[in-house]
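Next up: a single chain in structure tokens, the form predicted alone.
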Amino acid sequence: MTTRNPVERLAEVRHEFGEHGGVNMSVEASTTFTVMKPGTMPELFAGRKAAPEGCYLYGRHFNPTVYQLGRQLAAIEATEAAYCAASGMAAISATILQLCNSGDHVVASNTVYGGTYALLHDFLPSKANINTTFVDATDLAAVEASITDKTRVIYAESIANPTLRVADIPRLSDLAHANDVQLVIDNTFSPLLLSPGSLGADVVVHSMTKFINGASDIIAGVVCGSTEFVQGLMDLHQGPLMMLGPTMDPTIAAKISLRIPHLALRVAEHARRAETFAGRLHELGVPVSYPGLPTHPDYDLMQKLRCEEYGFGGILTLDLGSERRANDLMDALQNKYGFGFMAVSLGYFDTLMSCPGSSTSSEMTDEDLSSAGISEGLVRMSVGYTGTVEQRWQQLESALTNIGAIRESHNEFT
């Protein structure tokens, strides 16, 4: 298991050059290559040579730039191997259905982006037979209670989304394995500040539309594991990412692994702001969540965690208490004040909000929602780093006190 920083890692695979030797890689558009000898052909179908070994098929099986990009996120993540897909709920989907057959089951954190938990509690029951009880991950002993003979998967979000509960990446890492069972970590709210491979995660996936390309402009998607792991979601007869083709366009792995070296400036700035604003809200007594204050209930964890250069990350939740007043925070804040923007997503340079309950999270039953913790009053915000500091934070408190949130003589949360 190795402990580095993990753009010392990154720093290893760097090393590539383009065709011609440019300083970035070459966008290999070809959607078919050729080989030298007919024999060749009859091997790859056969799966005698492994691509990308210096023998490639098909650009849905493998590309030489989809591949590049595969190394930089596996370099990232501490494993062996890693592929890129169309989107993030591609490489979840696709990973699910690597581990499951019809009849398995899979034990998943009750907080979870919405879309993963549809894909969970509605599509997989349905269409493959793929049960999931859903628990609280922070409680090892209902997960324990939740494994069955059945069990081939635990799936935790490493920072829940949008509660910000921290996993116990280690100590699930021990569960499973203890169960025979995989450990599956979504690690998109902390790319670099947490590194689930080298605490003990089987596969981390990233939605790579979020903080990893930085921009919201690209949708995409990775799954990083073991070698063996990687090359059978390429199988070619029953390889979910093979069959099902979410590929990713070489021109988008071009463009993202463009952003990878920035990454560390990128997100340590998110970090940086998002704790400036949760102490600073924390202060005036409005409720606020963030996994770098005192007062989260998994501060402890998350220091022992993460890698410390890049902060407690970029995300933080506001309970206002009511929808009413959720969105007029929200309102004014774009409207008003320009703070930011009312939006899906993160990882934006400018601050997006949400209010997850009615949006991102909306796939889940009420009782789900209760259960997980998810007010209806919640607004999450992903914090950019856009203006200055003390700019944005003059909008955010006069925004809370516009709205009445905050008294502005007494500096107190109503």
Contents of the next structure:
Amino acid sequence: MTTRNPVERLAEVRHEFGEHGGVNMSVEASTTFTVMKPGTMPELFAGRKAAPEGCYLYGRHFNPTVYQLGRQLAAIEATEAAYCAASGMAAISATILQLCNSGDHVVASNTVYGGTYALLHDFLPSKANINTTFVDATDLAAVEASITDKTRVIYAESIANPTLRVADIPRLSDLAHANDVQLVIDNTFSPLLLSPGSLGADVVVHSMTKFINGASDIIAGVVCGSTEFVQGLMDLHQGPLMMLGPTMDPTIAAKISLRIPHLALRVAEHARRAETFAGRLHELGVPVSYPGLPTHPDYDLMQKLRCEEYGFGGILTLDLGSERRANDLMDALQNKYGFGFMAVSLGYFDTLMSCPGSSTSSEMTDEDLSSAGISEGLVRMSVGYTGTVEQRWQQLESALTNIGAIRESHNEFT
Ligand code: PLP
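Got the form predicted alone; could you also share the form predicted together with pyridoxal-5'-phosphate?
The next block holds the full complex; its first chain is the one shown before.
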């Protein structure tokens, strides 16, 4: 399967010039927008006209700067439209609420970000009577068996946080559509390298807090889908973004749009380094998981689905066997060798490390952690691109030796 390079699609989005011809687009700060004729206002409120053809109306509804960033994300994700939100969780919760009513059902992958798990497992059942069955999304028979006449959504992450299992998006899409269900994919871990929209997903969501923004200084999200779906998010009576109001500030949209042009360079470099480290760790016998290693269970699938230029992603995991050893490694890497930071999140230019079992996946029950294969010694590493590859590799190898995980004389994992 060959998918078109998303960067080519992005380059086809018309560039917005600033008000005075600046090469950056202007930041539209207005919270309200004029109509030129009094008759337009009632048409907007009756839903007969929509932005941008009608009028942007009001900042919680649409804002031109936020709208332009959405157009870029729609191009990257090969969807008709997209709109940005204040966070990845805002994008995810708005999507589920748009697709499901009280009494409806979701089939979700059993390995999703802890916040998404809590939304589906705890929040939505009690607040909205929307219930979820969690299944191994790589087991298509199990996914199919979980679909009921109430199911409206199949939900998965393209590369799962933190197990790095890869969703077979084309087959999940076939399954979803055969059952009149929508496929929603969270593509936070794999912008550019996977394009779920062109592989059959109906809705693609991102936490733009991660790779897309890339500087760990902004919380943001986006929902990408059909024009009808995206417009529906702003419906004056039923649109979850309009009703709940997790609006993106236009200055944030302008900042992120300045980082989109180098997303491809960043994603490729994160991936190049993660692949190098994963290969070397594997050679040392360290239990490492990375979708670009031929030993990864989804390596062949990844080869089939990905856009080659952007590698296999910037995240790898190591299983140190126990939480104590995982903590020893992260402590040494941060405090002795300066390799990276012990911090949640990912997609930053420096390396970020965390133990998902006791942090970003700690919302999960012990049973669900164990069935998803998230062990207590698992370290998730978002590989950064500061320093040189050899300098960083030396730090990583020294830290593993320092905590006794590899023996200096044998250079092998113990
Ligand atoms: N989706 C994934 C895969 C994530 O890892 C995260 C956060 O870590 C989110 C969504 C939530 O994003 P945000 O923190 O921007 O709300």
